[in-house]
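In structure tokens, one chain follows: the form predicted on its own.
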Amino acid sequence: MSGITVTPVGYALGAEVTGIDLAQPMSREDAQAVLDAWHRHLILVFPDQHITPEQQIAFSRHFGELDQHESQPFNRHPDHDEMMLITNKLVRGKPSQTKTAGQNWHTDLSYTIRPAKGTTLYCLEKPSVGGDTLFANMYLAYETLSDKMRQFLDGLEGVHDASLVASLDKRDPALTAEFKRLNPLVIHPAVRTHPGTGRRALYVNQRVRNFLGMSEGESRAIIDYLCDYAVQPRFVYRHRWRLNDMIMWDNRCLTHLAVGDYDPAEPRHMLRTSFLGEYVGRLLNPGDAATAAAPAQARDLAVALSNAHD
């Protein structure tokens, strides 16, 4: 029998684990725990954690596949494909490209066929003041729509773009460049179905460009609505980092800011992985897989669709 405690730390979504200490191998009961918290609280906090990067992809292997970030040419970290540095400090001598990472609502890795499932965040070091980080909760975002609205959505696909990440235009024009050409337009559905739950939640948020077969002015309107409504205070956490949080939460059900309000002369300095999630999403065009060099992905899923028709 697992001995985790897991205690609500909001009333939309959050809760913090306790009992259990990441450093060290864990069972399956505990897994299992940690799998079924997650599943009910979408965001699990991990406080008072002292663990390597090695101890973190090995904590994260127990929920998918790790994503190795080949869509990613910033700041990956430099022994291990599986995690990325989020961080405002230099990073091989030269300003990090990551400092502004996650500065308007977002799910992680939505711009790709096959979005991260779950990510985890390692707190390593922190402003003295602000840095932030809010959490709403998309199910009750479509729960809580008409039935009107809920019927019109259950039949839209977003075009997400990764162009429409913050601050991307301060990054290195050359990696930005790269990062542009590895991550075409992607295709998701407006209303996706957990695995997991069966619940059904909102997969919209600031990187959807528009609706496939509508203009962006049709379509603006409806998303900034969309994007408002799923940030009502009602429906968010905000979790305020100490030194050695780790963080789990789903980016299938919910959708995240990192708040940049503290001084950016102080550290903010945190370890990331990623697990990859199920294949939802589509190329808008598909001859951008033969250039695009997320092609791991694409490859992946030619594969997947002829064994499903073999």
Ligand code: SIN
Given for the second form:
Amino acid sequence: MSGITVTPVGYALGAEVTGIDLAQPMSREDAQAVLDAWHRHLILVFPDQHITPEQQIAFSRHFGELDQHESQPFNRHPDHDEMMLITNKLVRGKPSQTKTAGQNWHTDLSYTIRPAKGTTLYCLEKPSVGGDTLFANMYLAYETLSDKMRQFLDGLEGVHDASLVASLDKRDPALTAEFKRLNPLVIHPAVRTHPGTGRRALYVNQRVRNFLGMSEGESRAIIDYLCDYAVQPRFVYRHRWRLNDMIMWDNRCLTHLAVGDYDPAEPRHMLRTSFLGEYVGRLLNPGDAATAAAPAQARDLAVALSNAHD
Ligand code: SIN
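Switch from the form predicted on its own to the form predicted together with the ligand and print that structure.
Following is the full complex, with the preceding chain placed first.
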């Protein structure tokens, strides 16, 4: 039997897990209990953990095959391809490529055909105030939309664009060009069924350029509406970092954002792993009617939403 204790820290999502030392090999019972809690709470916080990169990697491996960061030529850990440095400190004597990473609402690796199922992030240094991370529950976003809107979204596919990753202009231009070359446009359903829970979740975020079969103009109003709707405060958990917090989130049913609300002169240094999920996406083919005329129903909805924003 597992000895972990799971205590909710947010109503919409988020729970703290105690009674486990991630520096030790995890028992099968604890791994199952963590998985169950993760499915229920979407983001788990393991406070006061003292772990090495190897131990973070070993923990992550319980939940899936680890991403080797082949699609992201930024701040790979010098000794571990499975780990990325999310930091504002110098990396090998050069400015960090991830000091403003994650500062728009996104779900990890959605610009690839096999996005990250989950992510772990371990806090080694933090600013005196701020540097928080926000998480929004995309099950609730989907479930609380009207029946009509859900029916409309059920048939849609989003075109995910790596060039919409936040503040790429602050990164090294050659690495950014390589990042874009490695990540051509991909298509994902606008709504995904979570294989572990059977629940449906909205899979639209600020990295979606348009919906397949609709123009960017038509899509824009709907994407903006959904992105705003999904991150209203009642769906959000705000993680205020403490040193040695290890967190683990589920990219299939939440979206997240690094707030960037801290003094950049103070260090913020985190280690990240991502574990891969299902192949849910496909590359956008030239034959795909990405900007073809939209069905009349979609056009009407786009116009109505755009008027609602005026
Ligand atoms: C990320 O989006 O993976 C980084 C989140 C953070 O640094 O708070």
